[in-house]
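The data below hold one chain only, encoded as structure tokens and taken in the form predicted alone.
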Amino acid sequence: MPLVFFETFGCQMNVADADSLAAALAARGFTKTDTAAAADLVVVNTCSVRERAEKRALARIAELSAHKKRGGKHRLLWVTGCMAQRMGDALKRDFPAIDLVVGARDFERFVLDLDSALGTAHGGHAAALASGVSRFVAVMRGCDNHCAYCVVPQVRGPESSVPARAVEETVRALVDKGVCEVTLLGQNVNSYRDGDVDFPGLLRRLHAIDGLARIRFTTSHPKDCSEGLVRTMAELPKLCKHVHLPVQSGSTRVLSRMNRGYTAKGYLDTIDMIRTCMPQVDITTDVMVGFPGESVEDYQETLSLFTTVRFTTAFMFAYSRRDNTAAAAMPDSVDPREKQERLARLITLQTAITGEIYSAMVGRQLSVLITGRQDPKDGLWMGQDMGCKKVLAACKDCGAGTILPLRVARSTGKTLIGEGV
């Protein structure tokens, strides 16, 4: 049987795309391998959101290309995703060993017409390839928000929602294969719409599926995070109490330059609404420092917002210039060294907050979904609570897919250590 190797960079949407392609390839006789050297087909799934992600992907493509030229086993090298969309045929020009470039906008059509790319006549399309107990499911693609720093609308196109019936069928197929938790993906899941089915309506339909234990979703846009959505989360027991709500900056002036569509006060009001409905909720975020024109005062407002909100965790970055975005033409760029200093200070602040939140969990009882072993040698199992907290547990009766009541014995600051109740 032919072997396929995936190297995926970037967000959960890229992971979901890789899963979709893996399913279609599995229906055609391919088996996944953990080593590129052993593969007949290597797929590099790329990201363009930050320059660093592109540089890592390009370095990997160069390495794989060189291996192929030296007579490496894999006969096919495909490059997919957002960087493939942005750079297009220039990738094949720079790396002649690449056999196929598929941009993010063409990905779904490519998967449906995979036989043409493979040059085979095998029929059938797998609805989903279940490996594990927790899976990503894309419910919408593209973005209409046009934030000043972001290339997603360019590389993934306008918003398009997957029909609710198709989402239900996919989730049912996953549950039939042993999956008990799904994470619904979209650049802005809040704006999901299929006829008269909005995102809260979709959540209710999925909640009714027998055998599905937990539902998560990401990402929510602050300007569209409605009270109706939050009340639906609070009401439905299968909905995990975790909201990922990217703030990007604590300065209203910077948010306006970013074209984010909300103010710092509006963001804080949304946080208050979420916590009123779900007091035990985990709230996480994305933020960048050093956006063009960000002053010391703007940066201080970001620090202040983090101190006020006390996010459970945060993804923190220095601004990365992306060509053909509105921000790329903005003056007043922050000095690179200053960016890194601001980022380091913010990371220190958030790390301390995360440690305090995790330490406060010691002694509490949690419902933990076991997802797999950390390392077969140490006997520890990995899991996640109904929020976003990672849990390790030493137990004999564990198994992937088991939901256990565990008491938090201690915290490492980033992980909770649980013991059986």
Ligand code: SAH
Contents of the next structure:
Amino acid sequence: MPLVFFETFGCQMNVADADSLAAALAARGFTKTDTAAAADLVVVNTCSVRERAEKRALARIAELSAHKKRGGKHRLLWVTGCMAQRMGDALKRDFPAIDLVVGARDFERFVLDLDSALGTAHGGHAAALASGVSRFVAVMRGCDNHCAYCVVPQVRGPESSVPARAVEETVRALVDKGVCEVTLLGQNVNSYRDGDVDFPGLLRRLHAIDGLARIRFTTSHPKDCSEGLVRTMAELPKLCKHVHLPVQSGSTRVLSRMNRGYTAKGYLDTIDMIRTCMPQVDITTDVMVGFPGESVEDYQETLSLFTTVRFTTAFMFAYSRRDNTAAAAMPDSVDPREKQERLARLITLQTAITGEIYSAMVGRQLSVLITGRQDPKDGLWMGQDMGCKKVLAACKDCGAGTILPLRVARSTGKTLIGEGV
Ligand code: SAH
Ligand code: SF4
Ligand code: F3S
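Please supply the corresponding structure for the form predicted together with the ligand (the preceding block corresponds to the form predicted alone).
Below is the entire complex, every chain and molecule, led by the chain shown above.
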């Protein structure tokens, strides 16, 4: 049986894409392996969002190319995803060992027409799909927002929604294979629309699927996170109480230069609305420091917004200049050292807040979906509560897919340790 190895960088959309390619390959007899050296096909699924993400992918491609030239086992090297889109066949000039470059915008078509890429039509038996009890399902592709710093609209193209019927079929098929939680993906899921089905409408339809225990989604854009959506989340029991709402900056002046379409006050009002509807909610965010022209005062406003909101966790980044974005032409870039210092201070602040929120959970009871083993050797299982908190538990009779009531015994600051009740 041919073996395929995936190296996936970037966001959950890339993970979902890798899953769909893995399923198509499995139907043609491929099995996944977790060592590149053993693989007949290596897929490097790339991200372009920050320079560092591209550098890491390029380093990996260089390493795999050298390996291939030395007569390593793998016969095929494919590069897919957002950097493949941005750089295209130029990648092949730099790395002649690459057999195929497939950009993010061509990916779906490519998966449908996989046989031509593989050269032959394998008659294949459908091997097992990627396993797991929790899976990503893309419901939208692309993005029509033009945040000044962001490369995603360029590499993923304009926004389009997957028809509701197709999403339903995908989720039903996953449930039939034992999946009990899905995370619906889109750059801005709030603007999902298929005819008269909007995003809350899609959530209701999926909620009705028997055997599906939990539904999550990401990402919501603050400018159109509607009360209707939040009320739907609050009302439907299978909907996880977690809102990922990227703020990007606490300064209205910076937000406007970023073209985000909301003010800091507007963002805080949205947070209040969400917490009024769902008092137990976990709210998480993305933020960046050092956007062109970010003054010390602007940065202080970000710190102060973090202190006010108290996010459960946050993804925190230093601004990275991307070619062909509006921000690339903006003057007043922040000194790299200053940028790193701002980032470090923000991380310190948020780490403390996360630690406090987690400590306050000790003694509480949570409903935890067990997703897998932490490590096959220790007896610990990993899971997640109805929000975004990761929980580790030692339990004898559980397995992936079990939903357990657990009492929080302690916190490591980033993870909760649960015990059976
Ligand atoms: N669609 C999602 C975000 C996708 S990119 C949204 O709108 O929220 C994920 C995160 O990467 C962004 O939220 C942002 O915080 C960060 N990011 C995007 N472009 C960046 C850049 N040029 N430099 C640094 N961080 C960036
Ligand atoms: Fe990028 Fe903004 Fe679109 Fe998110 S909403 S993908 S940050 S352009
Ligand atoms: Fe995701 Fe990176 Fe592309 S964040 S959409 S993989 S540029």
